[in-house]
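Just the one chain here, the form predicted on its own, laid out as structure tokens.
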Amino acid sequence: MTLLNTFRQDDIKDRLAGKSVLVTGGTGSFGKQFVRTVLEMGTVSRLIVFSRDEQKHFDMMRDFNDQKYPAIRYFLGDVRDLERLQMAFRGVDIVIHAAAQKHVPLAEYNPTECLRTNVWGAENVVRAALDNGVEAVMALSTDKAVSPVNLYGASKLAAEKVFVAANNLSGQGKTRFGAVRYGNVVGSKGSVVPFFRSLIAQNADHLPITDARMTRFWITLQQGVNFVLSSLCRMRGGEIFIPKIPSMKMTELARTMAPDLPQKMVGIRPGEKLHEVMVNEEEARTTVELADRYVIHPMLSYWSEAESEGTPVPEGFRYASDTNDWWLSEPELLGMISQMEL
């Protein structure tokens, strides 16, 4: 099985050429990914890294220099200051919202910084792209908006929403939003693989599983910056894009990464879920099927559905990590871990 085979890199150098594109959340691990990846085709005008990472900064700046690329900008600042997005979007044509707060217990626990940034820092951006005429706005979202258990997904939700619900705000302007909804990105800053890299470079006696039954779906960064791009050059207004991925048990993850240490189950984290869904049986009415991703339709269309492509999906359709076709294979995995960041 391929994934996100139709991804075209003409196609996207012809979408970004000449445009002056910011990524919010820019020296995240996505963001960095995405820099470098963009930075590469060598077609945008500009290049805008926005983080409020003052430390990150410095640190990405001795990678991507504006000698050697001359299209990279840095720009502090923070998604909830809706006056300070208002400047960073002047004469910006594309905006991919990466930045998020993401670890599930820290939001359980600190609810209100969690909600700031990822509910109240969404509407900022979608204001300041109105205001602004940003061109095409793609936001970042999680398998954990669906359905949510937790305050992390069930903000994601609501950002979601809020993204979906500016096209209509757009109206007959040309800004343009959507989101990309994905699984666990294998080399992300704070997921369980580097967590189990460090444990078995301490030389631990075990790894930690929550649950033995547990399954999640996995994506490379690489393969989520392609499916942002991609789905950038699908977009028309309102979509949710969910790529066709393999899923691993938690169990299988831990024995490949480590075969000769023991597990020890420590029970479910508050918030956590033992499989994660990214299509559920509600969107399912809405939801077509392409060849390498899934396409969850807007309610209320902002275009004709004699445009859309896509087969519907059967009704009672659901997407879930558990009951996927596609699982991953011990050296599928070791593939994609050979990609992480050093």
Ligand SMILES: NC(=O)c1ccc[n+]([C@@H]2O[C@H](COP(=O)([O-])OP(=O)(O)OC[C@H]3O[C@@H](n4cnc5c(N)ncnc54)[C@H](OP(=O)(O)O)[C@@H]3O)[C@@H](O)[C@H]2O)c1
Second form
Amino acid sequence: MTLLNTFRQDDIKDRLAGKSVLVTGGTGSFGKQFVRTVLEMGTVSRLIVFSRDEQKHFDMMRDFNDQKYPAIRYFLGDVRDLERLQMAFRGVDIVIHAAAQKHVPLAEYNPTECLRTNVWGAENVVRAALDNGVEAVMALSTDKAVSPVNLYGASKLAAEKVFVAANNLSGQGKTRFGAVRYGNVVGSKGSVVPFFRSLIAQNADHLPITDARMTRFWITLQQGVNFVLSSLCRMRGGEIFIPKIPSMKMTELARTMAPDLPQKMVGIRPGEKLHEVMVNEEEARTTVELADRYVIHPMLSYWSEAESEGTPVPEGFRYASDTNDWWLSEPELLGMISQMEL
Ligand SMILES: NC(=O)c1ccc[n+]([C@@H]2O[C@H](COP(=O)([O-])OP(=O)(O)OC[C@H]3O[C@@H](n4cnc5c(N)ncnc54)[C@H](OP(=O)(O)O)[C@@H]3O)[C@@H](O)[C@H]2O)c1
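Got the form predicted on its own; any chance of the form predicted together with the named molecule too?
Expanding to the full complex; the earlier chain stays at the top.
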């Protein structure tokens, strides 16, 4: 079963019907695709785009005409600024937290900046959500958060913990928090596919590959958006949702994009792994498998296990990009690239 086939639009439309939804990082790659998808469904009462850079807001206002989409609102703000978040969350029912600092080398060089946005920003989102009686918060995380080897991954792991534990703070209150974790988004800003594309357009004489053995998980922006929405429908509090998605070797990706261009090995970069992991052996103890996803349950359950769906994964289970049983073919990768935002 593919990821896309499990997306039931009617369930999502019902879940969002009449709701006021806010997306932090709403002007980013994920945010824009999320906004387009939700507005096209047409059932939300308000959809608020929250992020800092006014130029990105201005550009988005031109792309998303408010005559066509009367539900859209724009709110400039920084997730580091609790007071601003408190204002933005007034009357909001659902928050999707996508704002992040996401570049591995920049996080290594500016560690406290990364922590301020990714970790303290997460805590601010939790506080503002609790104070405003938001009903559900879904945060975006990454495979780099699993057994992290760089600060970006470690900050996203810390953020996951902040969101999972926030269900304790909520207590009998109605706010529920969860997270989704996935791999490389084909074509997101600053990622490898647009990088290779620009090298090919500049008639480069080779494509740089860090290590011939390297593998990654791959997902499209639309699949990521659909996965966040379908996980929101299932979330009861404290879960981390992981989609079943395909892997590909970096050498295969480069060969598919430029069959005639030589590849040059440039060596693994600091903070990079050869392979990514989405569920490690320790997490496997509380992980269940469904047809299209894995779900890591919280150590402290906020709901009855009897309500739980899925089959526990075996002891020692590990979901990793090199041992994945689903590999992208060249036509599948080209299909994913053709869906990229241009
Ligand atoms: N791209 C991937 O391959 C990938 C894979 C797995 C998970 N993820 C996760 O998915 C999420 C979205 O990623 P993306 O690819 O859409 O990133 P992106 O294109 O870089 O967008 C990031 C967004 O966050 C906003 N932002 C950054 N710092 C902020 C702050 N302090 N306060 C408010 N807004 C802030 C940015 O706008 P301003 O700068 O204007 O504020 C922008 O709207 C992130 O949480 C990322 O960790 C991404």
